[in-house]
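Let's start with one chain on its own, the form predicted on its own, as structure tokens.
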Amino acid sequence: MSVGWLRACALVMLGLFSVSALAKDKTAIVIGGGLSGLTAAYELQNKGWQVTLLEARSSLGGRSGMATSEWIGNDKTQPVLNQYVSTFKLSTTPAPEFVRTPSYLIDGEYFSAADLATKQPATAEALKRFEKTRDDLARSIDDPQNPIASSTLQALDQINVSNWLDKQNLPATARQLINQDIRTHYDEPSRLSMLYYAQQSRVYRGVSDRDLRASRLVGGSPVLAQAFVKQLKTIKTDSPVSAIIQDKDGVTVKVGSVGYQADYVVLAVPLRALNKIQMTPALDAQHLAAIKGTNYGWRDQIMLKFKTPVWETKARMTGEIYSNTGLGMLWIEPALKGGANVVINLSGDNARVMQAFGDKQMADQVLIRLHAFYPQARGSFTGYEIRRYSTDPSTGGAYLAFGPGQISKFWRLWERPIQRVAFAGEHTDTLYPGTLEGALRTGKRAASQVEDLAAGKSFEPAKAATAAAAGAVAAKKGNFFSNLFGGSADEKKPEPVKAPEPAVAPAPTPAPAPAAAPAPVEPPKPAAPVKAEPAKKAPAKAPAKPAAKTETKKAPAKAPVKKAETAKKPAVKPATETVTKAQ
């Protein structure tokens, strides 16, 4: 009789402890299935959190492109990308010497380096000279993760890359291709704010092209995408979520009717699709100022399909190729059934202009460029793929790219929490916004910001950046700075005066993130959401141009619980080659 008592009680107890440990699991929603949020996803769950990963379209990977292999950094230059490389065990290939270095379409003719300093050696050159100028302004910046603290703060981020290369006197077809390897990367030279370009200039300085280019990722970022996709027990697609409410007690996050309580949220979107998220409480102006006015960089993405190599041999066409008439930057892409692909990245300007255009008139004009230097082109050309980073109105943009005067007003403003959501995507990276290392280090940082949250640790709020005093003086005084521009010791404004001599195209960044389409994965059930009260509309999609308004509501209050439906099934979408330098 005693044994069956305390058998009883044993049973009462062990039921009382299974309660009170279910009552304790975290909870986390993720927002956003490109690879920073399936990153953050990956990262909680491994810590023992339940995590739910809801992505507003039907397929998962973001802003990805749709090159089917990646040339990736070694562990010195993208260590977090690296990582993940080494846990999943995907297959990487050595890169070859020749994708290394750049090579150039020049009026009809290609020219590999080597060739552009015995052929065309005042161009040549001119790409050395300024490469000089270009090192010597990154040397200047002590701190790339502190460049507010230079005393070039005024100077540097009041003023346009643009107007700084008018006064390098350089020859027209070297400013033509030192362009193009700028808008590629960034944006046109004239939306780009100088001070982000000595930044991410001195980021990259004196990294070598071998160390960007060590390997090749077999199959592109798509297989990255697909094996954290593989890990995660939790993910709805289709889901575009509409608010976000929080309280002291938990976030509960909306999805047309439905709600999603946890305890913390990760939000992983870019900026042009924050702003169509209403949030309770309301951003701050400045949050709200930096969605609005934050200057992304325009890029559209163009394969060409052609039956057989249409190129010489001698133009490998692989690694990072300028042109300047117009063509952007491109590589060639094996097909996977024979023949070759030529992958082109239009941005900036070039990409604006071409809005216009349908997607087979955007194809004839770039296929109309090639064969200006390839003759064979038209008759081996069987089709093409498009991809419209810029006006996808699930995007809004393709990556990060400060303005003038943004980094003064929005810099690191999205590294911090807001109470219990945390930020992640390039956008939020200070080293590597627009790579596919930045978006991967910032799903680890969030991921570690919502453990930190549920410890306890309070984030103070991001303030607003303010320009240095002692940047006026220094100017005033005249330093590196003045000399670099040509201003005077009397000079109270720091725009540049006299051009310094010009000097190689910047230093190669990494190349960007391809991405190809892996089977899709069939999640488990998603924890029970809980049916909200119909969510007051959401603010309007945010325009293509960095100009979106945005609106923020007062949210509807906690809602009952409505039963969950199952997730379908998530396909990773081709992972692009993420723009500027590397993701």
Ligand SMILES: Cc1cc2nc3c(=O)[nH]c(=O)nc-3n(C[C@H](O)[C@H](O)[C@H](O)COP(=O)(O)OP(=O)(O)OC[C@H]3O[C@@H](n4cnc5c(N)ncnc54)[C@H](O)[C@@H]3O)c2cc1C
Contents of the next structure:
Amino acid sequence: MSVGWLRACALVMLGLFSVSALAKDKTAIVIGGGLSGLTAAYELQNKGWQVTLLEARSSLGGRSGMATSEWIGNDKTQPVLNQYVSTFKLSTTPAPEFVRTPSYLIDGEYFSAADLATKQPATAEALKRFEKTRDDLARSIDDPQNPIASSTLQALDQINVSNWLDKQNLPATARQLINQDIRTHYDEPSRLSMLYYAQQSRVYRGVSDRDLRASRLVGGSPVLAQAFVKQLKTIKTDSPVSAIIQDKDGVTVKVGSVGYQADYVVLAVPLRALNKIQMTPALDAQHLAAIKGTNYGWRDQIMLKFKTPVWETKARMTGEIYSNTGLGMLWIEPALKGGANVVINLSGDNARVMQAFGDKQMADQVLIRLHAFYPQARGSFTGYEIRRYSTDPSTGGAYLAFGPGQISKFWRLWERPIQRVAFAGEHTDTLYPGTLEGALRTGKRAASQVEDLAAGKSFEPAKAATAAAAGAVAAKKGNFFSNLFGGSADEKKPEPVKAPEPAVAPAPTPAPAPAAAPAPVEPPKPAAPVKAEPAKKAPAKAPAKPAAKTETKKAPAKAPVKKAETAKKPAVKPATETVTKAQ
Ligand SMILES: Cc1cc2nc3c(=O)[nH]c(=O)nc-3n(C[C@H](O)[C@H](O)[C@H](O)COP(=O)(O)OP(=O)(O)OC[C@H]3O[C@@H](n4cnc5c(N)ncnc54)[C@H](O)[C@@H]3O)c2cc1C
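Which structure goes with the form predicted together with the named molecule, now that we have seen the form predicted on its own?
Below is the whole assembly, all chains and molecules, this chain first.
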């Protein structure tokens, strides 16, 4: 045997050993199959890691919204999202002009921004004045990644947005519309840190609405989730993680009595869900306080389905529409499957109080209000879908929305790994929390942190921001029905607000029908009704079909990830079909 041949054999052997050694060393578990977890799993797998993704529910995609064909920003505003859209060759179509700017529904009358300027100049002018004041404030934040750069900015974290708005002397309608905008995108103004609102305004300063709604992702965000799912080798659905145990050699992740082992973990679940996972060693006091205390916005979505677009007779409604009547942002869906849909976002305290209603009651109440404006509504109504993110135990809120004092305490806390666990999820992003972009960015960041950890890099422990302790904020109590018809009580009677609460439904409030309300509407049985029982059923706009039936029960008490059977690649389901488990 020649020396060259021996050398070649040796190299091959070395190569094989090093590959297998590498593979042996590079195992990761991703917990949470929302877009952040899917991204982390995809990125790690692409870098040669053996990845197992564990998802509590039977379906993947997490909070990706109900809309079946979302508008997305261009690559200037959402670069990471656009990068994946292009990687997976997903279809988009340019947004028509009329959806690219917000419009308004004031006392039932539809106004485009241009209409408002001519027909309601006082309101239009007040909105402009408010935007300028807000933008000036945002400009005082040099670096949105470091918003607590001065004592003035620290002070902003101690007040809520409602208090700040009170000082702007806005006319009633303008204030109602502004409240509606803020509660739709974040949370009730009275529960939101003014610094957080200013920081987010800084992030989006100079970004036009036109850039934010530049094109349509055909099929919506579930299509993006499905594209990731198709690439992933090992996915286990119906696998709610109950415990994570770290030691010097690795991490054990428990799903009931089954244990999975790996070198590193990406924890991509919202804070309320993280609260239910037992961590060993335990998290420190600051992390525990953040889990319990960080405010999440409330935003529930109701899709009302009609045979024909009942609103067409009065106005063309589409895109983001802010109403002064408490109906929240309206979003007219394209009639992809025939008929016409309107997605109504109930946000902030309106959504909180609505938790006292059952699904049908809630749909009825909203339909009654729409019918008041559009008398064909009841006759054309065919059914509804509801998603309640804040009472869903695997979500516990719509998205992160820092309350007063919370930036000072928890800023960038989840950006740093703790030993072998890196964190992902929209709530861990500094610039774009509460968005798809934020979720995707954090998935990428967590994947690269796991690589760094494997390479021996250590991360500094998180430090609290240096602001003063959160000031006490007192309570604002709104009457839901007065809010629903006339905007929040906070429009009329500025009162101090209570400290932001965790996602707990308020005490049930009786649901009196308004005096002039039409008879309760009996929704005919829709073809595929999707009731909001998030923990049990697949979401309405079902993400990708899950992997083959989970093997959690059969799995041995210690089921090393490396030996875990590769789940079948989940088939892609149409966005609105109910997902059933593969056999
Ligand atoms: C009503 C609404 C409208 C929105 N509209 C937009 C929009 O127009 N544009 C935009 O960019 N963004 C929007 N967003 C935000 C966007 O949807 C989210 O930021 C994003 O989907 C969050 O992804 P994530 O991976 O961080 O979390 P999630 O999607 O919540 O994923 C977390 C996953 O973890 C799972 N999980 C929880 N606990 C466990 C456990 N113990 N074990 C295993 N798995 C667990 C959950 O089931 C879930 O699948 C909207 C959100 C809502 C609620």
